[in-house]
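What follows is a single chain, given as structure tokens, in the form predicted on its own.
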Amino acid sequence: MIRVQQQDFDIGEEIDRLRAGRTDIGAIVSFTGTVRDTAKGAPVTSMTLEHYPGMTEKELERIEAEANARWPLHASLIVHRTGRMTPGENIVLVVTASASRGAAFEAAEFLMDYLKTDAPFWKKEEGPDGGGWVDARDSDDAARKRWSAQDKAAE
């Protein structure tokens, strides 16, 4: 399940809803990304996330479907916020559920690596001295590429 929304989310409620009535789940892994108060040593007072409605949801659905094809997940969830947020606020929630922890951990990490590189979101950070759009990071690209390397090694 994926959702793109402006309003905040309650992590506990999201996990409870995901596992409601399920007794086949042995492991639930969650990752929550939040707005930091600094970036590259400079203060951050707010962050704005923009996206292309329709395109973004389609890409998140593709990423989630790929995770479900790679690992034996019983459930998964991606909630990603857009709009203006301030330090300490939630940005993204990824939850994976499986019979065992290995699949849940790997799938959650895979989803986050793909969200950081493939999902069409644009981030602008603002501080006391102004603001600017955030460029892609080489470390995110490297994390994403390792999944492709694992695919090639398995062939």
Second form
Amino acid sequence: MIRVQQQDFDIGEEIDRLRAGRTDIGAIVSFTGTVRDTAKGAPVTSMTLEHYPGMTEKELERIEAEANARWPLHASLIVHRTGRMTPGENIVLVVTASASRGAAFEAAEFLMDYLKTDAPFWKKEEGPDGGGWVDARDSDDAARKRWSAQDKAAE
Amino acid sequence: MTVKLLYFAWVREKTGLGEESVDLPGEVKTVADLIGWLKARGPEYEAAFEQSDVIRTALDQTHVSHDAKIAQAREIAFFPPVTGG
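Could the form predicted in complex with the partner chain be given as well, to go with the form predicted on its own?
All chains and molecules follow, beginning with the one already shown.
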């Protein structure tokens, strides 16, 4: 399941809902991304997340479907916030559940790597010295590419 | 052909518009053609598309490269590399 929302989420509640009534799950992995108070050494006082309504949901659904095709997941969840946030607040939650830990760990990392490069979100940071749009990082592209390199190696 | 153009993040700030409808001339066949055509529309577009190689495009909400044909797309979006997560 995927959700894009302004309001905060409760990690415990989200996981409880995902596993409710299920006894086939043996492993649950969660990743939470939060707002940091510094960027490249400069203080950050707030962050605003813009997105492309419609395409964002389509991309998140596509990424989630791809993870479910690659790994035997019993459940998965992506929640991403938009709007203005302050340091310490939650930005994104990814939860994966499977029979044993391998699939859940790998799928959670895959979901985050693909989300970082494919989902149409943009961060703008503000601080006492001004602010600006966050630049995309080459390391995120590299993190995504290693999944397709693994496919080639497996062929 | 009338298409809806959408701009996000600093592309939106530089054009000064979130979205607009435009009639595309017949010679605009690809995304690269469209960027070239937009750049000639005024200084704000020229500024927004100055570093056109970093700008990403989606046709009807699907990522495409600049050599993609616009064909029957109804919604064309321009934005910087994404930075969610």
